[in-house]
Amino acid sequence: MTAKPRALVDMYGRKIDEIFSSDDLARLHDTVTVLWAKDAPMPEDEAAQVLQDADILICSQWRYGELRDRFPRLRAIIDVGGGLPRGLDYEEAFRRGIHVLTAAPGFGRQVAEMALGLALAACREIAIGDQAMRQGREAYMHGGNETTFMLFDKPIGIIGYGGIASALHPLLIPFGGSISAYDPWLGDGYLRSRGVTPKPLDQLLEESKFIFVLAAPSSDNNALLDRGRLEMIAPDAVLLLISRAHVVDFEALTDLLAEGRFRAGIDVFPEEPLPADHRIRALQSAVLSAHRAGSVREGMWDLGRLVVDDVELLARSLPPRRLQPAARELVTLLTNA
C-alpha cells in the first residue's frame, strides 16, 4: 500500500476551523497525513525539521528560511492568507517544480457579495436613511430619495478582472447594465471571452457610473488612481473600493469625495485600524466598511474546500486545478510575494 503524502499545516495567524469546515477537514486528513494542524505556529526550529519530509505545506506565510538545498519532498506550498507567500525564493520553487498557490480565489463570492452590497448602499443612500431613521429626521418616499439612483441599466467599469471580479460579474448581470473592464494582465480577447468590454483606463473612468477596483497591489499600480485620475470619475458615480488601497490616491480621494465630486464604498484603507479621526469618517458620501468583505465564516471554508480539492488531485501526482499558481512572469510584481 502506497503511503499517503505528508503534509504541514502551519498556517499562523489563520485558525484550523476557519479555513476548514469538518467535512473538508475530514477529507484532508483521509488524502494526507496531517502534521501540527494547530491554532498556534508551530516553532521554526521544528518545522524546518518537520519539512525535510513533507511534500505539502499549507501555510499562511512562509517563515522557513532558504529553500535551496532543503526540504527535498516538497511538491507544493499552498498560502490560505489571501495572496502569495512573501519572502520564497520563487525562481528555486520554479526550477524544482514546486507548486506555489495561493488560495485568494476562495475570497471571490464573499467579496463580490460585499462589493454589490457597497455598490446598492451608496447608490440608494441605506446607510444615512438608516442614521435618518434612528435620529428621528427621516423623509419618507420621495423626499427620501431625491438624491438617490438605481444600479439597474448603468455602465459597469471593472479594474482588475481577476478572481474576486470573476465572481462579481454573475451578479451584476441581472442590473442589465454594459459591463467593460481594465486589466493590463489580461489580453482584449480574453477578456471578451468572459463577457466583458476592454478599455483603457481613462475611458472607464469617465463612462463608467459604478467603478469596481479589484486589482491586486503590485510595483505597477501604487496610486494608479491618482488625483488627475480620480478627478475623471463623473459626477454622482460610485467608486468601489474593495482591493488593497494601494491602488488608489486615498488622501485626494477623501478630497473628493468631501467636494461632493461623487460617491465611494470603501473596505480598505492604508492604514489600518483606520485612524479616529481621519476626515472620512465624517462624509456621508462614503460607505465605508472595516475591511469585512473576506472574513464571513462559511465563505472562508471556501478557501479550505479550494485547498482541499488541489491536494487531492496532488496526492495523485495530478496539477492543482482548483488555487491560484505564482506565475514567474507575474510574481516580482506583485507587492505581496
Contents of the next structure:
Number of protein chains: 4
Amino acid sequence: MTAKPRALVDMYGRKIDEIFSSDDLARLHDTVTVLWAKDAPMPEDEAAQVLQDADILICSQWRYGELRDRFPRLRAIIDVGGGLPRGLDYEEAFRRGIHVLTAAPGFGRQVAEMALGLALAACREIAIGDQAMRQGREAYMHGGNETTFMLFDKPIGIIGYGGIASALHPLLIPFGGSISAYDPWLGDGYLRSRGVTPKPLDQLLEESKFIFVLAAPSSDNNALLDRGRLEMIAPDAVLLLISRAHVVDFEALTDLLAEGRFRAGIDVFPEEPLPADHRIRALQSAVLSAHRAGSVREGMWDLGRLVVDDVELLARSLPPRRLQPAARELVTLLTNA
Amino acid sequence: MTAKPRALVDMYGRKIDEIFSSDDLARLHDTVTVLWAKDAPMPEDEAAQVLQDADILICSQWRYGELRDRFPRLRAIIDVGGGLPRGLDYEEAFRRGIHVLTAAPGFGRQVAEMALGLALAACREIAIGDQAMRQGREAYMHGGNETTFMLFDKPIGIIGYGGIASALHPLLIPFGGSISAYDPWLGDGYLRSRGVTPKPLDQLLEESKFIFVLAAPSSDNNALLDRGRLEMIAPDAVLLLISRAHVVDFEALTDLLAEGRFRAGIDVFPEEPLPADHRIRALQSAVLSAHRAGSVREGMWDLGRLVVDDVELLARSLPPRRLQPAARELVTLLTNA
Amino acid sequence: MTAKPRALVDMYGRKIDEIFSSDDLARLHDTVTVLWAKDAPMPEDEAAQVLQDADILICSQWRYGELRDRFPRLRAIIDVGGGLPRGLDYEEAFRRGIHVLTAAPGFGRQVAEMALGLALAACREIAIGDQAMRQGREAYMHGGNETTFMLFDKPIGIIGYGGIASALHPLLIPFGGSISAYDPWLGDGYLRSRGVTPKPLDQLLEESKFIFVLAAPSSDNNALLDRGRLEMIAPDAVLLLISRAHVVDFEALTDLLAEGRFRAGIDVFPEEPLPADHRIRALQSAVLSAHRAGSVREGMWDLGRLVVDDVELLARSLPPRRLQPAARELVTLLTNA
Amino acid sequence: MTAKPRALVDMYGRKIDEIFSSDDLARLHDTVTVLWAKDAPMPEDEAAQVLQDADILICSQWRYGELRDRFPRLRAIIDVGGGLPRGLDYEEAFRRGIHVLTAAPGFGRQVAEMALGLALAACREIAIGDQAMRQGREAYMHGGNETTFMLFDKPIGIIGYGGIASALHPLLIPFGGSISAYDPWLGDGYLRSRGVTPKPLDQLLEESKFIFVLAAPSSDNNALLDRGRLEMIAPDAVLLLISRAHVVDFEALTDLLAEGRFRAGIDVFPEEPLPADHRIRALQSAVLSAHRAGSVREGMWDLGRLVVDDVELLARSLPPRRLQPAARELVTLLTNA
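Condition change, the form predicted on its own to the form predicted together with another copy of the chain:
Complete assembly follows, chain above in first position.
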C-alpha cells in the first residue's frame, strides 16, 4: 500500500456521520481515496467496479457474495458493528492475509458507563426513588433506604472479559471490591494479568454481589445462565444483563425477579421491542433499559475513531492496533450464535 | 488517659446499632468503659454524674448546657452527624484542648456513590428510560438515545472539595475528563495537590458539563448559586445537588429546569418532605431523590468505624486520625449556617 | 488577620532562595508584609520590635526564648525543617491557639524517590554493577544477575507511615506486591484506609522482602530495630534506612550486613560525617548515600511552596491545609528524641 | 487440537529451568505431551521424527530448515527470546495459519524496573554517591546534591512504545510528569489511547528530561539517534539506553557524554563485552550496566509463564493471548535489523 489506498465505505443501516465525527471523516479522506461513502446503498452497476478497486472495505455486514473473485485487491475488511460479519469466507480471508477487523472495542466506554449506571440505579434504587417522588410517596433518609445497599467493597463478578469489561473494569476499581471474572476463551493467566481473579462460573455466581454479563453471544453460550445457574445467585445480588439476552434463559430470569430473589439491570431482551405485555415490565426488582447502552450519539464516534486510526496504519503498510481482529479459532463460534 | 477512659454514647435520634456494626460496638467496649449507651435518652438524675465522669462524649448534637462546669474530665467530643454541634462553647473546648470531632468523613463513600449514580442517571436517562419501559413507550437503541450523552471525557466541576469530594474524586478519575474545583476555604495549592484544577466559581459553572454541589452549608454560602450563577450553567449540563439545598436558590433552579436549560440530579430540598404539589416533581429534566444519598444502612456503619478507630487512638493518648476536627477558624461559619 | 499579616522569615542555617522558588517568594510578599527575610540573622536591636509585630514566624528552629512575652500577636509558627522546634513552650502555643506547623511533608517526594532508587540499586545491584564496569570486571546478562532479584510482586513493609511513606506508597503500588505497615501512632483503621495492611513490627520484619524505615525519631523508637529485631529480617531482604539512624542499632546492622545476612540501602548514619574508617564503607551488601535523600535543590522548594500555600490561608483567616500541625499528644515524644 | 497436543521444547542456549519455574513446567506437562525437553540439543536421528509429530514448537531460534516439509502438523512456533526467529519462512507460516509468537512481553517487567532504577541512579547520583562513600570523599546533604535533580514532575519521552514501555509506563505515572512517546509503527490514536502524548522524534528529544530508548531493533532504526539527534537532547537530561545499542550512534553518544552534555544510563553496548579500554567506562556522566536488565533469574520465569498460559489456550483450540504474535507487515523489518 505505498500508493494511497482506496476504500469503500458501505455501512448498511448506519449513516456516515453517525459513525464518523467530521474530524475523523476528514482524516479518512486525507488517508485514503474514498471510492464510495454515501448513506444510500451503492447502485448495482457501480458496485462491481468499486469492489474490484477496493483495498479496504468499511462495512456493517457482509453482503458482497464471494470474497475470492470480487475483491482482488482487498487488504482489510472492517465491520463497524459490534460483531463479526456473517457469510464472509473467513478461510479465504485468512489465506490471503486480509485483516478482518471489527469496531467492537469502540462500544466499550458507552456500554461500560451504562452498565455502571444501571448497577448503581439498582442498588441505590435511583429509578424507583425518582418515580416515588413523582408520585408523592417518597420516604426520606433512612426511611428511603431500608432495602438499598452500596457498590463499595462488594464482590463483583464479570462474565466475559472482552472489550466492554476492559472499559468497565477501571470504573469499578475505585469502589474497592474484589473483582473476579469467568471467560473460558481467555485463560486464567490472562485474566490474572488484567488484575481480576479467575473463577469458575458457578462459584462466581454464588459469590458475587454484582454480576455483569458482558459475554459476546456465541454458539457456546446460548442460555449459559439457565435456571439452575440463575438460582445460584445470592439473595439481593444484582445481575446486570448488558451484552445480549442470548446468554440467559430470560423466562427463568423473569421468574426469579418476580419472586424477588435478586435484582437486575437489563439492557437487552430476547425480542426487541419487548412484547407490550411482558410481565418483566411491571417488576420493581429490575431497572429496565431499551437496548440503550450502546447507541449514544457521541459514543458512536468512538467506533469511527478506531476505524480511521487503523486505516491510517494500514495505509502505511503497518499492522492495525485499535480494532479487534477476527481470531481464526473463534470465527465459527461467533458467527453461528 | 492511661487508665481505660470512660465514654458516654448519647446519640439523640440515632440508634446504637444504626451507627455501630456489632464488631465496632465490641471494639468500643474493649477500648473504653461505656458509661451510657442506650437508644433511650439518659434519665436526668443519672446524667449529672455521668457527665462528671466522661472522658469521651459520642453524641449527635450538643444538649448538655455549659461545657465548663459539667464535663470536668472531657478530652473529646465526637458528633456522629454530618456537621459541627451547635451551642457548644468552642472557645472553652479549644482552650482546654478538647478534641471536637465529627464523623462527617464517614458519609463520603455512600454520598459519593449516589452522586455518581445520579449523574449517570441524568446523562444516560436511566430513570426516564426505566419509566418509559414500564409504560410501554420506550424507544430502542438510537431512538432511545437522541438526547443522552456520556460522562466520559467531560469537564467536571466540584463545588466544595471536602469529605464527599474526596470520596467522589477517585470514582470520577477513570472517566477521563478534566476535574476542576471551587473551594474558597482550601486554597489553590491544596486543590492542585489533590489533583484538581482550582477555578473561580463563575468559570467553573460556565465550563463544566457536570457540576457537583458538595459544599457544607455555612453562613457564607447561602444561595451561593443564585439565579444569575445558575444561568451561567451550560445548556444541557448536569447539576448534581448533593450536600444541601441551602447552597442554591431552589426556586431559580426549578425555573431553569422547567425551561429545560440544563439537567439536574437532586437529593436535597429546602423543605423535607418537599410539598406534595411542588412543580419540580413533574419535571423530566431532573432525577429526584428523597435525601437518600447519606442514609444507607451499611453506609452508616462507616461513621461508627471512624469513631471507634479514633477512640482507640484517644485511649492510647494519641491524636485522632479518622474523624474531622473542628477548625477554630471555621466554627462560627459552620454553626451559623 | 483581616489586615495584611506581618511575617518574620528567619531560617537559621538555610538561605531564603534555598527554600523559596522566586515564584513562591513573590507570592509570599504579595500575601504578607515581610518584616525580615534575609539570609543573615536579625540584629539583636531590631529583633525585639520585630517579634512584637509578627503575626507569623517562619523559622528553622526555636531560638527566641519565651513565647509568652515576646510574641504578643503570633498566630502561627512554621518550621521549615523536618521536625518540630525544640525549646518552644507548646502548652502556651496551644493555649493561645497558635498554629505550630512544620514543612516536613515537603520532604516527602524527594526522600521517597531516593528510597525507591536505593531499593532498586540494592536488588538490581546497580551501583555494584556500575563499579564493575569501571573496573573492567563486569559479567554480562545471566552472569551479571546471579544474585539479583526484582521489586515486582515482593512483600513490602513500611515502618512509620507518615509523610515520606505517603509519598513513597504511590511509587510502590505499580510494582504489585503487598504493602504492610507498622506505625504505633496511627492505628490499624487509619492504615487500612490508606491501603496498607497493619502488621506488628516483628511480623513485618520477618515477612517483608523490602523494609523501608521511615519513622520520625522519637523518644519511643531509639534503636527500635535492635539486634534481635534485625536478626528477624529474612535472608537477602533489603532494609532501606531512610529517616534516621536513631531508629536502628547501627553496630548490629553493620555486623549483620558484614555477615551478608541481608542487604541495605542506607542514607543516614549515627554520626555524620561517618568516621573515615567505619567498616560499613567496605561492605558490598549495602548501597551507601551521604544523607542525600532530602536536600535536592529543586526538592527543597517543595517546602517553600507548602509554607506559602498555608500562609495564604492564614492571611485569609482560614485553617492551614498543607503543613503538618504539631499534635499536642506527640510533642514531648518528638522533641525529646 | 482436541487430542492432547505434542510439543517440542528445544531452546538452544537456554536451560529449561531458566525459563520455566517448576510450577509452570508441571503445567506444561499437564497440558501437552512433551516430545523433547532437555537442555542438550536433540540428536539428529531423533529430530526428524519429532518434527513430524510436533504441534507446538518452543524454541529460541529457528534452526530447522524448511518449515514446509519438516513440520506437517505445526500450529504454533513460540520463540522464548526477545525477538522474532530469523530464517523462518514466515509466508508459509502465515499461509498455513501457524501462530508465530515471541515471549518478548515477558521481559517487560524486569527491564522496566531496571530502566527506572538506572534513571533514578542517574538523576540522584546513586552509584556515584555510593562510590564516593567507599572512597571517603562523600559530601553530605546539600553538598552532595549540587548537581542532582528529581524525576518527579519531569517531562518524559519514550522511544518505542512496545512491551517494555507498557511495563515501564505504570511505574512512571506516579512521578507526575507528562509522558510522551515516539513510535512510528503504532499511530497517534493508539498512543493516546495508552495515555501518552505522541510526539515527533526531534521534538521528543528536545523537550524531554528523561528519554527512554526502548525500541526493538529493526532495519528502519539503525542509528536512529545519530549525532545530530543526540545533540538535540537538553543539557543535563538523562538518556536511558535500554533496548539495543543498534538504535544509537554509540560513538557520538560517548562523545557527548564525555563533554558532559547530558547524562545516561546504559545497559546495552554495540559490542559485548565492551572493549576493556572503551573510554565510556571512565565517564561519570553515565551509569553503566552490563546488559543486565533482562536476565534476572526470577524474571526469566515471566517468559515461561506466558508460554504455558498460551500453550494452554492453544491446546483448547483457542487463540493465544499472552505472547506477542508476529505481524506480517513487520517481519521483514524486524528480522533484518
